[in-house]
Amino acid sequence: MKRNKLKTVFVGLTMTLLMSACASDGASTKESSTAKSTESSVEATSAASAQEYTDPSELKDEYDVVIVGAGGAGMAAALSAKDAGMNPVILEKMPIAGGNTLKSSGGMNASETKFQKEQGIEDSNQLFFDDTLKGGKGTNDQDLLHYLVDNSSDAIDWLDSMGITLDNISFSGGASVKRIHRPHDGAAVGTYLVDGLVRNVHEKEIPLFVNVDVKKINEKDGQVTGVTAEIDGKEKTISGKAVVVTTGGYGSNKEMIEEYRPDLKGYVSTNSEGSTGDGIKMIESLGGAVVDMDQIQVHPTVVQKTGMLISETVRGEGSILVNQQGERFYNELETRDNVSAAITALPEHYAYLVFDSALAERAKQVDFYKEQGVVIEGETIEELAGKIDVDAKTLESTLTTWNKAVKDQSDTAFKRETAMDYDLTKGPFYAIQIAPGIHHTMGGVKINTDTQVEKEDGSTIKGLYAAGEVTGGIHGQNRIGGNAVADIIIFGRQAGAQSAKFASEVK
């Protein structure tokens, strides 16, 4: 096969907006490609100073599988379809690949993995299932949830086979055991994952086009036939035997947020500007059903001025939350919805993450937060207290009580049972002011375990598949931290395999 001609897009050496949100008023779906290129050019990492994409002139009229969206789910689907012998193509409306996956800073949940076993961590698929069902308040689609947990270990192995190794394991909110898998050095998972997936997409010669805005999924006689897209200001029809939609959620679409959750109007968002619900709308126009659209997750630790998400890893490695009086007020490792509610209930409606230099060494994301100027530092607890206008004696007492709880492995105040491996005793000490922000839209397109898109009556739209945040039902009323990456990889792989199977049978 002739190797695709590639166009290199230099996107800089900054992470300035990588973990920060778009403007809280979202992004218009009618922006020009030029505007998108300008606004998103900084969404990159030092590890990916340049990404290569297929030259627009190489876009063909027909492929076996057309994949809409180049986030983690889309690239996983493409790799899976390619492995099944198909000729897939990836179409991305933004100027760079990655989407919300780029912004993921925590890790990927998985159970019964080889890395857990190597590290003596006892876990089971059933425990993973139970934790997630509890976190989702019992409302998760249990068939989808069983598929997620039962295929999580294999997904970790699949990534590892491609040089994407997630063997650094820690706690996340709502998890009974260490289950969230991160890169070996504990760095943010998103950029590492996207870099690895893009590398493998290139190695397998899968065409990946950016600045291609898919406007419509085409259908004939109840079966999809491809898509209509806008590229360089011109409309083009691309035929496909199957279509996979992996366009993400709607966390940056203010109109959709206000429609389904008017109470969240004005909340800052941590989402990529491309998360505007396009795929959901296109699938709905074909009669596809949606579920849980009012279930929008608010993340508890977001810097309000910029929308920068502070990774759950910081709490998972042992930090505490204190109010403006310098006191702990809740179990930091409770589920995100409960922690968010506890912060919102404070008179000041914000809190501080407090941690020490030993934790900063374990959680590499802190280096980035320091660079962005959101970390407040004090050589001593007293100095830190002065800088955040908290009573020094109260904060010292809070830390003393917490450190004793760690030593005794008993948090009598708030019944925290996880992420109590390390005390907070090594100066300098740090604080980050945070409050809740819109993070994940758990509602979306209804799918079955084969990732087929379903209609209201349970029938499927032939040849149409969906995976990732564009779908709904998996997370119920609250997503557990670490399950988004599991979702995109596990169901992305499934969408690629199932769409390839369907395409191979189309005459």
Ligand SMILES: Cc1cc2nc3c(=O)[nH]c(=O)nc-3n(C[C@H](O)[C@H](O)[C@H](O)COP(=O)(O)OP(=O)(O)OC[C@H]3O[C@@H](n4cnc5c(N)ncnc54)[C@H](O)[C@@H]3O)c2cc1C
The other form holds:
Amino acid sequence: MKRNKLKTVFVGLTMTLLMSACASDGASTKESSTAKSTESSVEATSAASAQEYTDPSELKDEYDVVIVGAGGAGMAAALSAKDAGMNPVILEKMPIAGGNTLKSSGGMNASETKFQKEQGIEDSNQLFFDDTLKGGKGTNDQDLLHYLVDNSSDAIDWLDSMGITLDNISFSGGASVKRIHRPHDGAAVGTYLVDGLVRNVHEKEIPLFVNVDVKKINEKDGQVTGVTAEIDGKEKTISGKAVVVTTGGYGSNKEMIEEYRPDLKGYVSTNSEGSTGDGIKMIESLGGAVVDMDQIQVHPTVVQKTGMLISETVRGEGSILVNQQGERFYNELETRDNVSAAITALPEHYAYLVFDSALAERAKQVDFYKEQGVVIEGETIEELAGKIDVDAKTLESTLTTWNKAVKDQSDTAFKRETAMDYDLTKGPFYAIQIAPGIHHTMGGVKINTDTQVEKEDGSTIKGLYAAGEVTGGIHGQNRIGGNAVADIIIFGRQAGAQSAKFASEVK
Ligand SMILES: Cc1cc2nc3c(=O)[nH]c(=O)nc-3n(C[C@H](O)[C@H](O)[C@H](O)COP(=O)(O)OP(=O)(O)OC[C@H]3O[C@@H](n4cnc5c(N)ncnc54)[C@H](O)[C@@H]3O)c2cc1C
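Alt. form predicted in complex with the ligand, vs. the form predicted alone above:
Below, the chain from earlier opens the complete complex, with every other chain and molecule after it.
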């Protein structure tokens, strides 16, 4: 396959592009996003692995399966549709592939995996199901959830078979055991995953076009026929026997956030610029149903100036949260909604993540946070306390009490039970000031376990499939960290298989 040599863009950008400021506005123009990305690409070349996209001149009028959106769900769908013998295409509106997937910083939840077994971690699909249902306050779509947990181990093997190995396992909030699977060195999952998926997409010669903004899903007699997209300001119709919508959520669309959750007006967002809810709107206009649209996850640890997420890995590896008085105030490993509410209830509405240099070595993301200038460092606890204007004696006493809790494996103050493997004793010590920000839109279009899009009456739209953050129901009222990456891989894969089956049967 010929690729565009002139417009080479970089997928494996440094964390600068991936996790940087994203208090973006859904109305941002494509020109501005292109310019920003190009600028970042240039900055990022040293750590970038060059990935090229398909030359625009190669875009055909017709494919078996048209996939809208090149995040994790879209690429998983494409790979599985190709494996099923179909000829898929991926259309991406931004100048690079990856979407929110590229930004994902923690990992992917899965149960009963070969890596858990090798590492002596006892887990079960039932426990994964129960933890998720508890986290979602019992409101999750249980059919989707069963499909997710039952196929999670296989998804880890599938990724591994493509050279995407997630064998470093840690805790995430709301999980009773170590379940979040990360790259071997503990690095952020997003860059590694997207790089690996794009590599496989290229190897399997699946065309992936960027700067193709899909505006409409076309339908005739109740069956989809393809899409209409805008390319270089011109409209083009691309036919497909099946369409898979993997356009992600709407965390960067301020109007939609305000429409569904007026109380979140003005919150910073951790999301990528392309997360503007396009797929939801296109599917709604075809009569597709939506669920849980007011369920928007606020993440507790976001740097307010830039919208940069501080990964749950930092808490999962053992950090604590302290208030401006230097005291712990809550179980840090509680679910995101509860931790966010506890921070918001503080008089200052912010808190500090406090950790030591041993943790910084285990959680590689910290190097990036240091580069971004958000990590405050003190050789001693006293020096750190001075820098964050906290009483030194109180902070020392908080850390002494915490380290004893780790030693005794008993947190009498806040009943934390997980992520207590390591104490915080090795200087230098660090603090990052954080507060909650918009992070994940849990609502979206309604699908069944075959990823078919459903209407209000339960009937399906023939040939239309959806997967990933564009869909709703699986997470219920609160998503457990690590479950979105599981969702996109497991249901993306399923969408590819089911759309391929449908396309192969269309006359
Ligand atoms: C900072 C951050 C960290 C996270 N960390 C984790 C984590 O560690 N673990 C976890 O489980 N989850 C995490 N999440 C959530 C998770 O990353 C996302 O929910 C998931 O990656 C969404 O994948 P997706 O494929 O559905 O959508 P995306 O990856 O967002 O991809 C959708 C793509 O569709 C494109 N698109 C949109 N509209 C159109 C259109 N009209 N035409 C063409 N293309 C279009 C977008 O530009 C985008 O590239 C994190 C999220 C963020 C923001």
